[in-house]
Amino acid sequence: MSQLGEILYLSRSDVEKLGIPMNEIISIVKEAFLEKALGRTEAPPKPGIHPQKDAFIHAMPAYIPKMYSAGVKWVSGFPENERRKLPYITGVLVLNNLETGLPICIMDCSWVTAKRTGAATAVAAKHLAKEDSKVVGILGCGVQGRSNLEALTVVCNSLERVQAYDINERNLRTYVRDMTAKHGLEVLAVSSPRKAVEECDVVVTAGPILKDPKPIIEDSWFPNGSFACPLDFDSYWKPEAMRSMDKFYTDDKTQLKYYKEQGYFLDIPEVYADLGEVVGGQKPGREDCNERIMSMNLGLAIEDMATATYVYRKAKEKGVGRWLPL
């Protein structure tokens, strides 16, 4: 090993072959939220650049002392990539040694982003959805539509049916086929966003993030007692639908304020609590079976660093990846 050491490179294939189950990712992300609630994390709002309309490249740094985790994710989201047959989300993640600051690992961030986002939704649902939730609506049947359903099956033990919608009919058909086989649930392709929301106990919207959205989901579609988790900011929920919630949460109030200053979230309700405060027992989650609840999950770097550090350790244990000189 050289004086500066070596760095472990993990491709997407390397990360996937580790086979880390979703329940372990959920536990890791929950612990990260707890550390955040206790004031033991450092994660500034993510700065970004925007080379195209509704496209972004963000830097997401975070430090979690308890997990010996520090690093940054450099992640992009380009909505037009679909027509190029490329993923919407791409990027890399770098982990650093806490004693020297030297980078110790570079990995593809696609798997981490997908899994930690689903895990965060599951953490929210555990506290904010009804315990006997049976029907989930998924709007957007891409990577996040898949990982979020996977995570929800871990924490919502009563799930029976999925109502799925996507503007791309091929994506929708593939989703129904794959998710039916994987989870053993009744997965239905529905013909409109309204049919994907009505009669659902949990609703996840997973489309592209839009700077100037034209939202379509109305408050009358959303049943009493249900839980919603938008992953696409306020792109698909009308302001009156969001304001109809009895409780409106977010995964990070500081970051939500930052985004408002950047021109997003121009008409949203007052935040009732930070998700970390709920996980840490500082604020209540669901208190009534009839409450309409939303958690506006923005995606936090602490989720990425917690998950990536776990991936790094598993890769070293199993001898996966390629060591490169620094």
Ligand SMILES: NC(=O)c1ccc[n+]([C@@H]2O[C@H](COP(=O)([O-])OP(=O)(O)OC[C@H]3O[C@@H](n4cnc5c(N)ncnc54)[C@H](O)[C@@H]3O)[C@@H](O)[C@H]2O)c1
The other form holds:
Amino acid sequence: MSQLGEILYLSRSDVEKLGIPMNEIISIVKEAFLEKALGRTEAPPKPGIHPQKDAFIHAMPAYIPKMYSAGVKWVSGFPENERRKLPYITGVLVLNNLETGLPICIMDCSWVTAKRTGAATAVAAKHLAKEDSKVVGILGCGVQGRSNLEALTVVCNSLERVQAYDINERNLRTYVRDMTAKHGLEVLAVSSPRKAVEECDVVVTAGPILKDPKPIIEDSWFPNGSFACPLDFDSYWKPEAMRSMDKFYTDDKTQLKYYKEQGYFLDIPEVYADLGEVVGGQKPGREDCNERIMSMNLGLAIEDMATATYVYRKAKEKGVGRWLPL
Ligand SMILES: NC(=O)c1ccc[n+]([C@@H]2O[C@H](COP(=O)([O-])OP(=O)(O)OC[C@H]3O[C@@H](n4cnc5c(N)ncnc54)[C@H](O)[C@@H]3O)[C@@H](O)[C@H]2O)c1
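Given the form predicted alone above, what does the protein look like in the form predicted together with the named molecule?
First the chain shown before, then all remaining chains and molecules of the complex.
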């Protein structure tokens, strides 16, 4: 063994084969938000570099003392990768020992990113969607469209129907087939964004993030009493639609402010509260069944580190992965 010790390397398939269920990820992510609400986490807004138009590589460090969790995710989003038959989101995540600072684990971050984002949507939906939500609209039927639906089925027990829209016919067809088989819900392929949003109780948009958005979702499409969770920044929702919300939340006010300073989110409403404040009981969530609510979730490093630390522990327990000298 090297004098510096060893690190556990977890490939994408190592992480996937642990088979950690979504309900466990939701509990972990919820606990991370609670720690954030108590002021017991450290996670500066994510800086990024942008080697291609509308592409990013973000650095996302976080420290959560209660979970003995510290590390950084280095994650890329390259929209043109679809043409190359590569995933949009790729990257790695490094966990560190809290006493020595030494790296202890490197893992592929695709699974963690997919699951923790779905889990954050579920945490938000638990507080901000109607309890008897029945219809979900998914716009963008890729990795996030899948993990977000999976997470919503855990917290929205009355779900019956999914209205799915994607600009890519083939992705849409595969999504409908797979999600019908996986969740036993009625999953409909719809022919326009409007048809995906109308009549919904919950709407998730997960298309590409655009620096210069050309949004199309109108306020009149979005029913009273519904909850929207954009994962693609303000690329899909018109400013008037966002302003028509009774309450506008985000996963982290500081990070949203940082992004505004970087030239994103030029026309969005005042933030009412962030999710940590809602989970921690410092600010109310949904207060009546007619409220129109949006949570602009940018994605937080505490969600990644909380989930990745759990993955690391499970991998050690099950002897999964490869130990490498540092
Ligand atoms: N906020 C967060 O925490 C967070 C985390 C991870 C990813 N994301 C974002 O979520 C989005 C989706 O990521 P992914 O990993 O699922 O990508 P993906 O490539 O797996 O899926 C994207 C899907 O959107 C479709 N699409 C493209 N343009 C569209 C449009 N205008 N309308 C409808 N569908 C469209 C594509 O055909 C594809 O099926 C990206 O913007 C990504 O940056 C956000």
